[in-house]
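In structure tokens, one chain follows: the form predicted on its own.
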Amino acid sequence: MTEDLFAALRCEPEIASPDLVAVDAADRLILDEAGPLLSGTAPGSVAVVGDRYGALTLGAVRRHGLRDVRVHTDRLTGESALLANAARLDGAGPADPEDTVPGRFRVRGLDAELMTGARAVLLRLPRSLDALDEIAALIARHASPEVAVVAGGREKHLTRAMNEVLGRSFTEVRASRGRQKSRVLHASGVRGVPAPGPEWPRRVTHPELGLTVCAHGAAFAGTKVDIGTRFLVEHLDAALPEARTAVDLGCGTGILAATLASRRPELSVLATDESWAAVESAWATVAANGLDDRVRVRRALGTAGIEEASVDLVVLNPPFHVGAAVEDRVAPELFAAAARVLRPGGELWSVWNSGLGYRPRLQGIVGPTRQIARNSKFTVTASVRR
């Protein structure tokens, strides 16, 4: 019965790619290893973290008849896929992520409410050790003292350091036997006093930028300023000086939005990202720099919710991965999202790895594109909306 469910799962609205599948061997192994924990569990005692498209949540619900499972998925595409798959599969979950009526599952942020009283946690292991540290500490602080964690992933993405990170919050960490190039880590025995670790979000001040950057564990680059963003920051003062509205598209920790707002008080800035960790980090960065009166932050897919032809300036440092998969269609999707909301004559300022050769795509999707700067690795361009 579960295999029938797996066959029906879809990745939409994720960008289609041969490397992306809705369920893999790691999902199956996590569910199999967690089986004894899940049988007969009380409503509200199971939490799922990192479910990519619903295989863990819907598989556990279907196999064990669970109710009121709490779920956190960082990426909005994964959350949307979970909800769409649930609606398609016999109404297994709520139609709205804000629905708090107890049912099969509830979508939540990575916070205390997600873990309070949990006795079993299913976790798709993140590749970031900081993300794992934040999740493990949250479980240890707020779940039941008897909680058991079943955390799995593909072996090529697992490291021994993951055992060490889990060991900061749990007294027992052991690995399962591998299966189909996947493996599970079992963690239990919450430490009475969690080992010292960073509070989340972390905060680091960058004097050269005049900014404090805040970051949750799963946020790209953490509290650092990645070199592409740093290169674009060097040129932001010249970005359409007459602009009055700006969007930081795929904002990450909010560095570009905070830079624009701090340097250009006349700008009204909106920062958007599909990642929960990015949005929460950006909110914290904006607040830490006293800019929360002029910068709004929104979790959204691209420019969803922004009126067409309403924005003067969009700034963008596009990703080129979907999870662990290299995907060169992400940036063009964001270019199109920017083009939709830019007014005629508005500009998209973007930074990208020079080897990707995005200029022809920018010209075709947005409009005439000029090079602003180039160094040994990155190119900054400005594209004018036709």
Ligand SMILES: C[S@@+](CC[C@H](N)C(=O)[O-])C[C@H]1O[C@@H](n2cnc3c(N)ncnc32)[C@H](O)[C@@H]1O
Contents of the next structure:
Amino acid sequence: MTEDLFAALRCEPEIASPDLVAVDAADRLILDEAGPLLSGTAPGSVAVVGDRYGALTLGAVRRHGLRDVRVHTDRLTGESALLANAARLDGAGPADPEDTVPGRFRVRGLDAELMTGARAVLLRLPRSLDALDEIAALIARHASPEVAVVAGGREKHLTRAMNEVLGRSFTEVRASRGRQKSRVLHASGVRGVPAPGPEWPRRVTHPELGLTVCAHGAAFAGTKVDIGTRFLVEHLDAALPEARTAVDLGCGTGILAATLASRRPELSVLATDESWAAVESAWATVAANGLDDRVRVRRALGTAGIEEASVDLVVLNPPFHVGAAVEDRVAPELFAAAARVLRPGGELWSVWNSGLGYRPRLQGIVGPTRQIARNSKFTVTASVRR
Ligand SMILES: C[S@@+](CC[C@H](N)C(=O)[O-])C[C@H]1O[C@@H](n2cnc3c(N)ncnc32)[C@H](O)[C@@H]1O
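Next, report the structure of the form predicted in complex with the named molecule; the form predicted on its own has already been given.
Complete assembly follows, chain above in first position.
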């Protein structure tokens, strides 16, 4: 009966691509390995983290009749797909992304309430070890001491270091047998005393930028400053000096937004990202630098929620990965999102790996594009909205 559900799951609003599937062998293995833990559990005792499009949450609910499962998905795309799949499969129409589905599951941030009292956690292993460390520490601190974690992924994405990271929070970590190139790590036995180390979000001061950067585990580049970001920061003072409104699109930890706000007091800045970790990190960065009255931060897909033709300046360091896949459609999607909100004459300032040759696309999607700077790796361009 879960197979019917799996067959009906969709990845939307993810950008369609031939190798994108809504449920894969790792999801199936996690559900099978967790089966004995899930049958007969009390309402509110299961948490799901990192579900890609709803297969884990909806599969577990359908198979075991669970109630009040708490769910956290970093990417808004995944969260929206989960809610849309849940609504469609119930025939209830599209779900409000801010809403929850009462009774069966609730969408939450990566916070104490997600884990409080949980006895079973289904986890799709994140690629980043820092993200895994933050999740494991949260489980260890807030879940039931008897909690069992079933953490799985595709074998090509698993590393030995993941066992070590889980071992910082749990006394027992063992791997399942592989199946269809997927594997599960079972973790249990919460360590009474958490492993020493800084708390999340972590914070590091970068004196050369005059900024303190805060980062949750899943945020791009963590508390470091990516070299592409750094290159764009070097040129931001020259970006449309008459601008009064700016958007940091795909803000990550908020370095571009905080730089703009601290150097240009006349600018009103909005930072947006689809990642929960990014948005929470950007909030923390903005607050740590005393800029919370100057920068708004919002979790959104692209420029959703921003009025068309209303913005003077957009700054963007686009991703070239979606999850594990190198995906060259994401950046053009974001160029189009920027073009939609820029007023005529407004500018998109972007940094990109020179090998990606984005200039013709920027030219076509946004408008006339000039090179501002280029080094051995990156190009900074300014594109004027027609
Ligand atoms: C390369 S990182 C840059 C982060 C930050 N601007 C910096 O320079 O450090 C790209 C960011 O875009 C975000 N992102 C990717 N696709 C997005 C989308 N469709 N809508 C909003 N944000 C997106 C990612 O979550 C990630 O934080």
